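Form predicted on its own, single chain, as structure tokens, below.
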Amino acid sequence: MSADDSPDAYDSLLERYKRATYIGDAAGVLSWDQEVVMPEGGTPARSKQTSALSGARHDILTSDEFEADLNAAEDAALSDEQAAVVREIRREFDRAAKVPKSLVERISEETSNALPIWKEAKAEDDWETFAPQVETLLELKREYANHIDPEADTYEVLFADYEPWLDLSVAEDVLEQLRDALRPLIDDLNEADADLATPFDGTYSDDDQFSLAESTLEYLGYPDDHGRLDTAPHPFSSGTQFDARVTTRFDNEDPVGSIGSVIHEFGHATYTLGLPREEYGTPLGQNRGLTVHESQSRLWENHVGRSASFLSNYVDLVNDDLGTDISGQELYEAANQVYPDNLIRVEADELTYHMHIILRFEIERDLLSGELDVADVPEVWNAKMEEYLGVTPDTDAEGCLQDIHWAHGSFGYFPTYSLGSVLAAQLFDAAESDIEGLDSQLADGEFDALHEWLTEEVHQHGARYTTNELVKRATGEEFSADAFIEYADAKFSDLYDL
């Protein structure tokens, strides 16, 4: 069979692929609604209608029809790019079709159902309020698993699900590396005689501070007309290459946090509205996976918006707009300093971060393997916290109970947040060589260029490439946490004058 003489199986289980991620994309607008604007007691009809969603894509996806048809095309004489979406197809198609729609349904109005709990729990400091639902979501995901593929590890089937290029593996080296690597400069950074400025000793009006985040996204070159901002309990972005949102939270004693956030969100955005238009509803218009999509978020937050050079002129935005009177050279430094006493995941500085990943890793792991039990989590929790960081939460709200991400049924997420910010440095690395003069265009608040090296290297090519075909091809090495490490190191030795 050749693509000319049969284009019609080709032809066909794109037209079906397309409804199916149409419909997912129809019930990721359902989920942005219901984490920010959704009254309430809107939750149960929400649930079913999330529940329908899922079960409708998941229908297409499973359908005989549509297994007929990838049957056909993967005979087909395919060009290189049909065969990257065929091959993306195929995949997402044996996962499926494992997996009974009641429990796909049942997983999806489950999660629905937890984020109001989640929510309840951390505002009243509660963890057995939302434990019973975690466990509930527990039992669900390693029914899922073991549907996919009862021999595996259940972690590494779910983790799969975010990252389905790289082993578990790479992910367990990369934070063995991590940790290996930063707790010596962590201890050395505390130890250091620095003393770098602590700016903003004042109160920041919530307004103001959205001021500020309109402020940053305009600047940054977010379109207005294809994406909005607004505020949610947990900061996230969603959406197509149409409409990609952002949302971020403030700290009316810390600006810098959400400053760090809107740009975190913004490079998810700027990612997902740089993917090819032309493919909306293929696998070659959607994005390579977690890592990358964290690489991206991670680069504008870190490389560029942690820099002293982009910080030098988007000083006078903060200056403006919460009426402060700083240098760039210190909000450099309230920027990049470490704090290892930070309980907050989303708060945390560039390099104790990775220490909350591999606190939730460790954790995720021992609950689904039931070596852990959903009851003592928070001691867990709380334990690792103060042998990795050396502090210990007060309350869970400031714990074990302050990520979105279990309510959402996430377990094998966090790993791609440190996976992703290694190869942030390594796409960094090779846009500052490609690109003359790229610092003094961050001073000058030109991102053009970086933008445009990001969508020829990454965005355009949406999942065509496997992750480290994408990597090799952006920098010309396979994906390492080398450049994260030496980055990190001679940053912050510079900052902290070791």
Second form
2 protein chains.
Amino acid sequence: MSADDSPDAYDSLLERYKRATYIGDAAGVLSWDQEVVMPEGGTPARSKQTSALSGARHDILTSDEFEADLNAAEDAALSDEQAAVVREIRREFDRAAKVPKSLVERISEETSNALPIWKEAKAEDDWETFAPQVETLLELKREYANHIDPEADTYEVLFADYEPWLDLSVAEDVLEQLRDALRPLIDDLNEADADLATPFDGTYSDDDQFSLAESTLEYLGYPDDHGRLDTAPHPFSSGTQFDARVTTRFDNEDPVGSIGSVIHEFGHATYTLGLPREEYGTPLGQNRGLTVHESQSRLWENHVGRSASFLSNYVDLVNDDLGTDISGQELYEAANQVYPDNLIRVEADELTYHMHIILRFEIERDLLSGELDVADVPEVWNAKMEEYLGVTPDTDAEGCLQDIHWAHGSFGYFPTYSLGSVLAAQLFDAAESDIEGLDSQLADGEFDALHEWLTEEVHQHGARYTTNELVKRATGEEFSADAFIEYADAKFSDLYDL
Amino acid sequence: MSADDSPDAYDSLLERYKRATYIGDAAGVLSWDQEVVMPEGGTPARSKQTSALSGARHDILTSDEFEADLNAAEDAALSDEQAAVVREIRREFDRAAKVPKSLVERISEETSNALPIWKEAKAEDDWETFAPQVETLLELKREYANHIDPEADTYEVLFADYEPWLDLSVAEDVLEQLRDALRPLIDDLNEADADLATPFDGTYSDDDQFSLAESTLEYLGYPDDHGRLDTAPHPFSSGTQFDARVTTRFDNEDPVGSIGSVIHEFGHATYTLGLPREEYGTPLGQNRGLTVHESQSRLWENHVGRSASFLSNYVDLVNDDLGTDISGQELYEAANQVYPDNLIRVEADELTYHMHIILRFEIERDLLSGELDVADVPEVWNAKMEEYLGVTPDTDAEGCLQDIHWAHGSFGYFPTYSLGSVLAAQLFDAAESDIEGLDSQLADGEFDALHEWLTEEVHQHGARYTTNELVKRATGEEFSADAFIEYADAKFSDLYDL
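Coords for the form predicted together with a further copy of the same chain, given the form predicted on its own:
Okay, now the whole complex, with that chain kicking things off.
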């Protein structure tokens, strides 16, 4: 897309938009810093800084000049690609322009403030410390959603911030299908008396696990000149196609958790790194929303990282770094245990995971609608845990305080985790059809063909296509949970001899 | 300064100004990240991000609304403190408003690009790789200075970016006095045959030196909830009164270098941390320019850290962390060796240091005026090293490529190092008069009284007073090099038995 054959208004619009993106990405660096390296006492200044960046970005996206360029670009003769760019920018403008800057800055400042309060509340297992902050953020987010669309359901408006091109009804359908299909399967597994291997019975130091995390990333092809590995209380990945970082954390009794989270965050980072560099700052250089993002992390975590073929040789790295002596089959069983009594979402297996999401979705929906009081969250959380998984957390730290999302003000985010998981299965099915011998490649630690397929079908397009368009191009089918349900059923029936 | 008794225009001005400061501080975080943790491949995105922040900050400081508020505030009835705030903002506005935003962004982007090129050139000892970048930055900085004051000398305009309230002629006088006083002293020391102790003859690992750096910071009272220690190729400190970080680097043969740099950066950080928190974002919460900043680092590095009394007990930390067994007197002698044959500015002793500055000052002045070609810098550098210190670097890596400043586009910065050093002596003299038993406090590792004195006399005022006003209030005298020259003469005559 050269300046020569694109309308002036389009070029001018894109320049402004890129500037806004760069400021947003700068805020991303500040957020990484806050979660990974910032000393605690830095919070008051950091809140001001991130809030000022939110405001500056908002100023650009809502300026009269921006709107004029946008209107003129829409009236100009555009290529399909340019039209897609303008579609994305229009959507962002419409949402931004409706929200007053003061509210944007306030949300940014309050979420920055909330982070240390959540950490403290979690450390002290005290929901009451965190509750006022949740109340404030809910109120601000309700206000935010009301500015964007006073007619629409609050949850629906917020959900669209994370997944712009799938209706909330699709998410609701998927969650319902998952509940209906997985609940009986989980019950069956519980009753089955298969004895899966639990080969890790020692203590595994942070240093050894860090080495393993590094080896894992190298094995998968993570480029160390475009990323880095750190530890953080809540693993995440962030960055741009030039610098996509990952974090993990360690449980000294259970190294499987960190292995999974490293491969998961690698999947996110590899998507980010696959976005076209020459489109940095434009919608064509941006990810297609959280469903697709999560599909990439889940594809690597579950369909690669939890597969028997991958683990058959990868186990050598584990044995080298942790000083263990276990087999590929043992690691495969350890990585695929289904634990209905697990309390922590990010440590959940592929099946119960979705129960954790359904619980959060229901609680958030009721919090936003006002049907549920913030003070009652612990009670409702625990009741739902009992209902869906048959287990009640002893503490709120292991219950409603476990996730960082509310401290980030991210209400409406959770369903994209389930959507991403099901999309991962659908995409992996398609990749398996297209790549001959994929399974033995995974066993051999050969990931080039899979990387290429994902880059070709997903990464390189940025936000060129809407979510469902992208899925149809890559798989030939509409977005659906079928592949996941079929995959889960086959895999776990086999593992548990059902 | 409450909203109740301050004029509306003043309040509005301050809100805008704070927003600009926050964005500038966000850029500071990005710069820390780039120098300390960013993977190399992140540069292209980082350049865009920092440039966008420079532009956003510039937009605020040069907006019509900002100018209108500034004019109105100047016409309002202001307290002395408010008048000082407006004086600082006016100065910044005048400089910013004259420079086109495109130039600001271009400088920011080019300096961000220059950093990896400088690193590469230094690693490969190849000035030619870096030269085109220096040429570009010189041209941009000439243009920049010309916008600010087309009548004035380019160097003078750039110098005022770092030290706004002392004339360049003061710097020139000081440099001349230092040359005149120190050259003969250095010659005398060279001829003296005092045999100072060189107790470090082993190899000291990065890990041990890192531990020592941590112990040193703790000993000095550096608060770990408001700062952090990392390594960087070029030690620096950065941050705000909430989060002031330091970096160091290690020479495995010579631990004295890192000890000095840690105490130096601690001095900077402790100034930053002493700025009033409630004034964060306003001129009253900002430092008083680089002369005063450097006076704080030099005071701690030289007048505390290189003193016999401080080292007498501090040596225990060294012995503990490095596994050595040396005496306080040996460490004192090791920390105060004068090495005219040292090539590296940041490793220079208190005397030859200023020769390094004079050399850079002369080269930069001639580069900016066009009298010196960029291609000829290595030759002129080496000739001046021979002239001032009697030694010629073997490589440009140890010569004209050693400093990061040009990669930052920081031309005109170096004289503040010498100004800061002489001010350190002047302030320390005053502190010694005011604090009874300071010397034995330093021996005992008691720094509270000195911290309090510096906070009271320097830190807490932010940019409330001009440089010379601040000096007069703290010391009762005009800014002068006399105290330093007297101090250096006495100390080194004694050490070298002159």
